[in-house]
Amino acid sequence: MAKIAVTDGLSDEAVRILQSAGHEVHIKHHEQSEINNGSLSKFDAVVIRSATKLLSQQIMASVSDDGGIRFIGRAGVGVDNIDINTATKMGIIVCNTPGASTSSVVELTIGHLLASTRHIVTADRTMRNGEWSKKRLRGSEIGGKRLGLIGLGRISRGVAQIARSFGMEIHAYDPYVEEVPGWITMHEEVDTIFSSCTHISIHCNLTEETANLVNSSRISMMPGIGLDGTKCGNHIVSCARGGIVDENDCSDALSNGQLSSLALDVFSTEPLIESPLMNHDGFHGSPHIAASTLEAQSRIGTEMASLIIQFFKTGKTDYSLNNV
């Protein structure tokens, strides 16, 4: 049976499932320096989240002459912290759990969008300071506005369906999708999303192509006036990956009024300790909690446990991110 390292946590239910199948589970965070020195090479599999990085150096250090890691599991969606090409060359299979947290991320995205346009966070902050800012905190409805989606995967489509039920007109940019519902207007260029939409939600992976995709140039294209003629301002939400949104440019845009609100669950550097964004009432954030619900963590864990059990029983899985 397999010896499994769980570096960033896993649900109790998933651990029980793995142990019941005869696997040995070790729950301990490994620092990057420890991984570089081969701390994972005594394991057959490793399950990580976003805190652990398995790039080329760490992956090569995880394989020893007499064995080592054969399975990398990303308990979640994003895999920019894993060098899949190196893993493939080393004969290591890589799996994630792309559908398990979809509903949770969709709900937080919509929550951030509504909180932005209705000043919910600012209202709470000012009330705690003894202020009654009823006249100042006049918001706008999301109905009758255009929502631009950057990326059109599972989460983005879930956001689109809910936003549509609020009366939003849905626009999207994703050069990698083919089948799209007729009620979504697709764009061939990302710039036209920004020039058409007052509300933008980010749903793509962090790549060289998407790094700092949201920047001052594109924010300046946003119209500020909704499809219904309301001067609703410009609003951006991201629960995708840190680094897609240029946080300094967004801070400047909040200062000069080009951006009315920015809501982020992910940041270029995490944890976020100091940031110019903290100086703006129009900014609110959350500490990378989009998938942090009881339901999502249960689904992520049990799905990952099933993949591990299947792999060490048959040598393959129904789903993986690489061909080994």
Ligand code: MLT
Given for the second form:
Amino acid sequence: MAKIAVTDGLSDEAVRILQSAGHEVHIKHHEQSEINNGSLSKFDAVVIRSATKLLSQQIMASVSDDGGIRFIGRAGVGVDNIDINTATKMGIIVCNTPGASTSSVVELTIGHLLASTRHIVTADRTMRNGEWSKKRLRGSEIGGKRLGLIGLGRISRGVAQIARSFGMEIHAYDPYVEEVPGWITMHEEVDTIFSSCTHISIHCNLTEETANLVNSSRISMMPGIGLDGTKCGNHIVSCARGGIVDENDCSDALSNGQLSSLALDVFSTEPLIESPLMNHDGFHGSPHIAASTLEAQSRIGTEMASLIIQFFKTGKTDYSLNNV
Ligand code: MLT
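Since the one above is the form predicted alone, can you give the form predicted in complex with D-malate (MLT) too?
Up next: the whole complex, starting with the chain shown before.
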């Protein structure tokens, strides 16, 4: 039976499922320095979220002459914190749970979009300070505006459906998708999303191509006037990955009025301690909580537990990110 290290938490239900299948589960955060010194090499499998980084050095240190990890489970979607190539070379299987948090991320994205355009956070903050800012906090509707989606996967399509029901016109850029519903207007260039949409939501992976994709020059293309003629300003939201949005450029754009709001759940450095963004009322931040719901964590946990059980029973999984 396998010895499993869980470094960033896992649902109680998943732990029970794994233990009932005879596995040993050790829940403890391992610091990067401990991992570099081989703390994971005493385990057969490791389950991580985004806080633990398993890049080449850490993966190499997690395998020893008499064993070490054979399974890396990413309890969530993003795998930019795992060096899959090194894992493959070392014969380690890598699995994630790509669909389990979709609804939760969709809901937070829509929540941020509405909170930003209706100043919900500032309204609460100022009211607690004794201010009644009824006139100052005039917002704009999202209905009658264009929403540009960068990346058109599961989450983005969920956002598109809800935004459409609010009366938004949906535009998207994704060079990798083929089948797209007729009500989504696809663009061949990412720049035309910026030049046509007042509201943009980011849903792509962080790659060399998408790093700092949202920058001053693209923000300056945004129209600021909605499809319905409202001077609603420009609004950007990202619950995807830190590093796609250039946070300094966005801070400048919030200062000079090119951006009216920016809502981020993900940051180039996490945790975000200090940032020029904190000086802007138009900035709405959340500490990488898009998948942090009871439902998503329960689905993620049970999916991860069944992948682990299957792997240690058969040596294979129905689904993995690499072939070993
Ligand atoms: C994910 O990729 O699943 C999310 O960003 C949530 C997380 O990392 O915890």
